[in-house]
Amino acid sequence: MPPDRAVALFYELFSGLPRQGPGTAASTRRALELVPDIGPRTRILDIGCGTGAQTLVLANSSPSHIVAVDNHPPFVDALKREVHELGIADRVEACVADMRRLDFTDGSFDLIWCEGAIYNMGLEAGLRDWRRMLQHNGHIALTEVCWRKPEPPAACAAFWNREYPAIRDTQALLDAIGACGYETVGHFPLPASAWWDDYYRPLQDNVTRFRERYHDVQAALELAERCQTEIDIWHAYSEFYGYEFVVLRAG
């Protein structure tokens, strides 16, 4: 199958979801409360915004100015429509951009936000690359998957070692953040509802319909099966891993 077709199938499977990854509005607000001095002059860069679930929470919870970026134009278009309908286009801008090649000038932002997306670059690479865009003593808020318990069952360990070999426990995550020259301001785990309510439950519906629609397309069935495996692993082993929300400050 041509690469463009495979990409189109991937985004079709993930279309129409409230979120493109685990998260909750309450968790976004809780993390934002850890960042001091948020006001009308605060500039936030939301990297990997998807359709903007967390972007809109940030906008509704603060008077800040927000630039939200994602590499998938339909996601950005959906957020633009929502922003205009809500009448907040004067302080929320959505644009298409690759997180690996952001061309904002140095010191453009007070806060960089990234829920469930920094793994695309790798934690260390993202923290190093994005730092130049922060003001002095600027902050980064991010979520990253971590082990919650040692010695996960073999099937769980095999899944994550295949999907994200860089997964580590929370202390190792905090140590890595410190090694990159950041201070951890605060951190907390996302609840199980962050995975199920607005992500896996609607994704399960998409997977079921996707299988029916492409019952004779092998590549589509393989994609659906990979997503089903991810959901099944979470149902069976979610006590062993989860997202950690971390707010950090650059010196």
The other form holds:
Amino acid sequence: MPPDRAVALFYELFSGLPRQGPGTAASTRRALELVPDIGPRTRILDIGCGTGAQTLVLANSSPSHIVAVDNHPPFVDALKREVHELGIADRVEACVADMRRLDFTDGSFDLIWCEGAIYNMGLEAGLRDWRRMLQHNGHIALTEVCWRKPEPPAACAAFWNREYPAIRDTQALLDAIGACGYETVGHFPLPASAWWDDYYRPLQDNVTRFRERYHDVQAALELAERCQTEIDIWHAYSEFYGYEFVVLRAG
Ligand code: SAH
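Form predicted together with S-adenosyl-L-homocysteine, following the form predicted on its own:
After this comes the whole thing, all chains and molecules, with the earlier chain placed first.
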């Protein structure tokens, strides 16, 4: 199968979802409350915005200017349409950009937001790379998957070691953040509903339909199987891992 076709299948499997990773509107609002002095002059950069679930919560909960970026054009287009329909295009911009090569001016943002996406470049790489775009004393709010209990069962550990070997426990995450030169302002775990309601539940429907549609396309079935395994692992072992929301200040 040509690589382009494989990528198209991947995005098809993830299309039409309310969001593209775990999260809830209440968690976004709670993290925003940890950031001081949010106002009309605050500039927020939302990295890996997907179709903008959290972008719209930020826009509803603040009078700030928001720039939302993602490297998948159809997600950015969906957010642009939504922003126009809501009549907030004067203060919410969406554009296609690679989080590894952002070319915004130094110091151009007060707050960087990144829900369920920094893993794409790695926590440390993101924190070091993005810092220059922040104002002095600027903040970063991010979510990252963490171990919640020691000694996860072998199947669960094997899954995460294969999919995201950088997974660590919350203390190790906070230590890594400190080692990158940031101070943690606050942190809290996302509820289990953050995985299910707007993410795995609709994704499960997509996986089921996708399997039927591509029952004779081996690569599509393998993709669906990989996704199904991720959901099954969550059903079986979700008490052992979860997402942590962390709000940091750059010194
Ligand atoms: N924040 C959204 C999406 C999280 S999924 C939410 O919580 O719903 C991760 C997102 O990161 C996807 O939308 C994916 O397209 C985007 N992404 C992956 N690699 C990227 C890159 N190199 N640059 C920018 N965005 C990227």
